[in-house]
Amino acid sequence: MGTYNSLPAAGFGLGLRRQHYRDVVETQPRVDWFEIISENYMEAGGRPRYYLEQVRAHYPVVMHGVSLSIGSVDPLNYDYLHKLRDLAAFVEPARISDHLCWTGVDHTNLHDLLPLPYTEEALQHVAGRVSQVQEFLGRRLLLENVSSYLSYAESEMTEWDFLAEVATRADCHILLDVNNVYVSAHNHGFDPRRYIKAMPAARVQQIHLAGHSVAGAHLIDTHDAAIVDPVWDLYAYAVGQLGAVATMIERDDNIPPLAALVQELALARRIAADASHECVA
């Protein structure tokens, strides 16, 4: 395999999904890079690894995990971290990311991305664990903001201040999910632009875009629909605030043909180009 240890700051990617393996390899669409869900490729051999190697021959790949549980009070799972490090040695990813959340306690995985209380105690706990993981992997992590549907009475700061401070104290990077900002802003009644404006631009290394669902008074981050206009507008604002940042589209259910996602990605390119032009002007 070739080596893709670096990736331009900008560029537009898609999440690699099994439904598109053959199309990606055979058609080589206009996509700058692909993102894999790390846990789906940790076992050597089999169809996922076979196609990952084929895709990796033509495109840079980044790794995105859902099981790090960086906010849990359980000890770090070093069996998992060894698998993650071994996969990184195989993929040679430009970036490794996971979520600023907890996914279980007492060694029980709840299979959800659960928000943290935004307290000084939680901040010290998470920053210390991020530093340990980065030392073990030998590289910086990107932490993604999650969508949320509840808040903690104990919180002492905003989510955006907490995320920015974790990145500073642990010297890690940020994966800014614009759809998650929009969903959480709707659910909790805050201004999503205020969140984005508070992000330290130098630490935001990647952006996620996705669709969501409406459930009564709440929005749910389901990744099963096209991106809605208000999220596109918020993305344009983010580019205006943060500059050109590597951007990708996630789709995890109701997955359309690859060509439809490539077309949606082309819209992201146009919006980012227009927003960058307006920022310069």
Given for the second form:
Amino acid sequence: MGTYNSLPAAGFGLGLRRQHYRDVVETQPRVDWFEIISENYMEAGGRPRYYLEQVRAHYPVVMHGVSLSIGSVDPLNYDYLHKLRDLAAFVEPARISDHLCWTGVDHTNLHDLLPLPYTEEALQHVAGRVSQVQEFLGRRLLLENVSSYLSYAESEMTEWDFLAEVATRADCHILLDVNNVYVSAHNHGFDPRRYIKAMPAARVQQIHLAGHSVAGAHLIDTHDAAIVDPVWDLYAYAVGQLGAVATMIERDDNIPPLAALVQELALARRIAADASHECVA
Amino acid sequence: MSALAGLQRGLSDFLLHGGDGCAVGVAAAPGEAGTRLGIYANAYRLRLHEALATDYTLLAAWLGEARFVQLLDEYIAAHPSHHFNIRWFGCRMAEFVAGSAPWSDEPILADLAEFEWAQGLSFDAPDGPLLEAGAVAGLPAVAWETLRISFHPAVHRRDFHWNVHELWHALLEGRPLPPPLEYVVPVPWLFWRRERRSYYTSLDRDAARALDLALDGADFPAVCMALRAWWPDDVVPERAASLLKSWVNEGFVSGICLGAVPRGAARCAAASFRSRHSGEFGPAR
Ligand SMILES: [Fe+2]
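May I ask for the structure of the form predicted in complex with the partner chain now, the form predicted alone having been displayed?
The next block holds the full complex; its first chain is the one shown before.
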């Protein structure tokens, strides 16, 4: 697959949320690009579509989906893929991403990013489907690691080996969610740096940062709070390992004013700059 | 069945129907698998609750927290999601409360659900062209004989048996909900969108009948015929023309088309009609 005729969307971005539509358009904050949830704009006209057009006029926009269900044993949903491709034709995103997970089976949607067993069978299944989707879209997909709260007895390899191998076999890119690595590392008791170290650097094309919450012994990926210090540390480590990767903050709940997120993004800029500097020195 | 399929069906079954989740094969210390599965079970329920609570604020206000939560749990159990987009998960709520005890004992519930759902449909319906005001003024007389209207995708017609709009206004303004009133005859309402704002209005009965026919693809003479139930023959053309003009002016209409409808086409859509037929007055931007 060749290069794409779209805006680069490098630097530091934010997830576009409806609470910020007007602020974004009227104040045009210092954000390098925005990420949309693809499903929210696939069929919609009216206000969502209008603001997407407005934001698109001023910023690069990348597309992030939650419904591809790349790991499901159901057939690929071509109704969904057609809508995704149509939206991409309109947005001209630098990146299209979804999650390394499954979201339902037997045509029932569970609307959650459910973890896969890390087996050779699942690996072949996912890699094959990623290739089909990339063929259909005519471009590479980014797959994101999800937060998980359980693992399966039948898993044969680590999540990081599984993700890296899917990316290699399917020739796709990776969206590394540093908070998800942190949350899963806590929940499953592995070293998050091992995970990041195992990532094929050239394939990691985007990073997600987010806040999470604590539920008893486990961490839950709620995107409802500020990013915590250990996740910032892990981000610095990731930048050291992977170089300057396009980075954004996801906030989906308890959404603060836009200015607060722009400020949090400034912290990401500083940390990334320091980490790159240390890396060179 | 492959191992992967078995695992996915096991977890799906657990989330949809509960149980011990043993079939999932969770790797965990003794006694811990239930906690881990429970996180997913909670998340599943909460996510769907959240979607429905966003769609049905009026129903929530009417029922109160405890009964609303009970309703949501029953709805989730009865109607698992079959659409990839959670936006559509609540699409059967009005039907559900109308048809399932104990909710069906309170007929106002279906109206409360429908009133808010219809607004949602208008709010983010796909965009469409709008016929310019005055576009029908210059039509030659012969054109009216085959004229059909294609409506903007945000236009939705509903009948309500209860004064739900009054309850809705009270909710918006943070007032206590007024007492429910059942109409002797259901009142027709229309929902639409203009300039990204959603609107709704009640309709005169003749206008509602004419709109229903036109939305269904009837041509102008058929609409006129129906209006004879309300108006003397010599007044009907004038009433029909003024209705059409008001629909165009209000922004209900995407386009008009002229000529016989091709066999099998139930409705006349502005865009497709324009490409396939000559001699029509296509949608105006
Ligand atoms: Fe993420």
